[in-house]
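We begin with a single chain expressed as structure tokens, specifically the form predicted on its own.
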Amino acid sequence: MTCAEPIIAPASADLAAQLRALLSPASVLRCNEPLAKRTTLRVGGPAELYVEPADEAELAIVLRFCCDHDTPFFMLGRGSNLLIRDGGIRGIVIHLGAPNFTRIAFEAGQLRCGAGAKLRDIALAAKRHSLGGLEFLEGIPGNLGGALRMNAGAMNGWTFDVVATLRYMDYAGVAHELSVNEVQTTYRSCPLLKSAVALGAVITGRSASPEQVEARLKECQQKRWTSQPKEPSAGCIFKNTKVSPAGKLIDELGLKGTRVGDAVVSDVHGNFIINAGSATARDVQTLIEIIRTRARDQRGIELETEVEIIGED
């Protein structure tokens, strides 16, 4: 455990010592952990406490600890679709990056995947086992837990379209498993996982040759790299509206290339804000408000952010 300049000292150090005493040495616990490097946009302040539980039992300890000590926590995946404010996150940031959470196993024609498994790795595992229909996952820069929480989609495919069963843990530290038919999902959301932690899922596909899967993977990759920027971003900033896709609207408003500091509206896709070098979260937030104001004033459209904005200013 390291505690260099905690953002809330000495309380955070005391909290860390209490939690460390409950966890095994296999779990990671750090104070004042930089989070910008853990997001795809590469901005944001530190976590007061950062924890990587070694397994489900250790995760249950952390969740119960947060409940007992009235301490807020945030589940951090690969940091896509996320904007962390420059003041960082108070409380505990939990990341399921240990091997027990990142496993991908082929069982009875399906893939049993941990919440920490990268979506790209799941798509490639499907290829190795001649499973088609999962190629769209390759283009989503996240892990399974985040994709389940927001029912992430790409290339006309949605995460829960390929889920057979969902495994999750409630905040009391008890694990559950449900058939996908028992799980409510909506556009860009799984309401259940707003008050529970995804542990993993059984993913199902259809029989296909490796050549067929490879061809579809290349098709998805080509479409992604010709329609999305290569620079650091959080993915789509706004949800599509009923009257127009957000990217098309932003393009029509003449906002491509608009810049605040090193935060820039991408010239490739108007619904992406890129980090051109040393952008801050405040730069990005200011740019978001410029876009929302222009859409409201000129089109009467209220743009709703798709990216999750958290943390302290």
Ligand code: EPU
Contents of the next structure:
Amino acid sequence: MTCAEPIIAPASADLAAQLRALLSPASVLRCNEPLAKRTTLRVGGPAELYVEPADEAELAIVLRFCCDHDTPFFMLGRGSNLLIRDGGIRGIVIHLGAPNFTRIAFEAGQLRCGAGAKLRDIALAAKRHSLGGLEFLEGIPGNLGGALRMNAGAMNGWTFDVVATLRYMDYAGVAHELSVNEVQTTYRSCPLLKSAVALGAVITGRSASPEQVEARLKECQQKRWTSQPKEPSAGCIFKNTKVSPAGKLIDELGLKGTRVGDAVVSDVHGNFIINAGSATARDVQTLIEIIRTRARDQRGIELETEVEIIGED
Ligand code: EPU
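Could you present the same protein in the form predicted together with the named molecule, rather than the form predicted on its own shown above?
Complete assembly follows, chain above in first position.
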């Protein structure tokens, strides 16, 4: 295969050809793949190589290839908590978008879900099967892999609150399954998945009527629609602090509406930066620094980003 205009290294085409030879035609492999459209903020440069493995066996091949060739890789989920810098991502970007990873199956009163399943689809499957307690997932614009990795939460619900077992792959390509009580989690983090790839989880709920689930889904949607912006964003930019929710702090500092290029602090919620049209990653990074500096100088608070910032400047 050939690569048009390799973005970073001329070695990309060679790397791509070697990896292609190891994978079945069912796996997708592309060079110089634009990533902005694969993020909810819609900014950032391309991936040097982009791979969608067809199944776990092919994912294991990709991970071993990265290890053998000392090639960095990045797992891209729904791209909702992510700021990719304008220079794009060096190495291999792996996305679990193949049907083998997006499946949601109802088994013994629980949902066995692949890491690529959208959280919204899991919430809707739960409604179909009269499972309550999963409604909060509806409003998180992510897929399960990302939500597990960062123990995503909304509306007082946390991803790991509803996980029964976690399936993951280590970087040597070996799959493992753990019961949830063997997995350590904290606010916005599952440390195990900082050095392993989430493959999926068995999600558990409580028995509820479809009407009860529907009412709770509506409540979550309503709260989100009225308290969060509709424009493209990466979700909350900063983690909440012990002293104050980050959005409240940014609001109190009078920073709503602050603009750098087309990156703007949302008027609806202070902890969201929206892309008003053609923002660049640089615009967003500059705005983040303005906010952090003001919080430090005026309130002595060190804001930590919740969004993952990756790639080349
Ligand atoms: N607030 C303000 N001004 C603002 C924004 C918020 O005064 O501009 C106040 C609110 O009135 C409220 C408090 O700050 O009293 C907290 O706000 P909110 O209820 O919106 O929750 P949050 O702590 O800002 C968290 C999660 C969100 C999640 C919501 C809803 C974090 C960093 N954020 O936001 O998650 O959707 O709760 O449950 O934990 C995300 O992680 O990307 C995200 C959006």
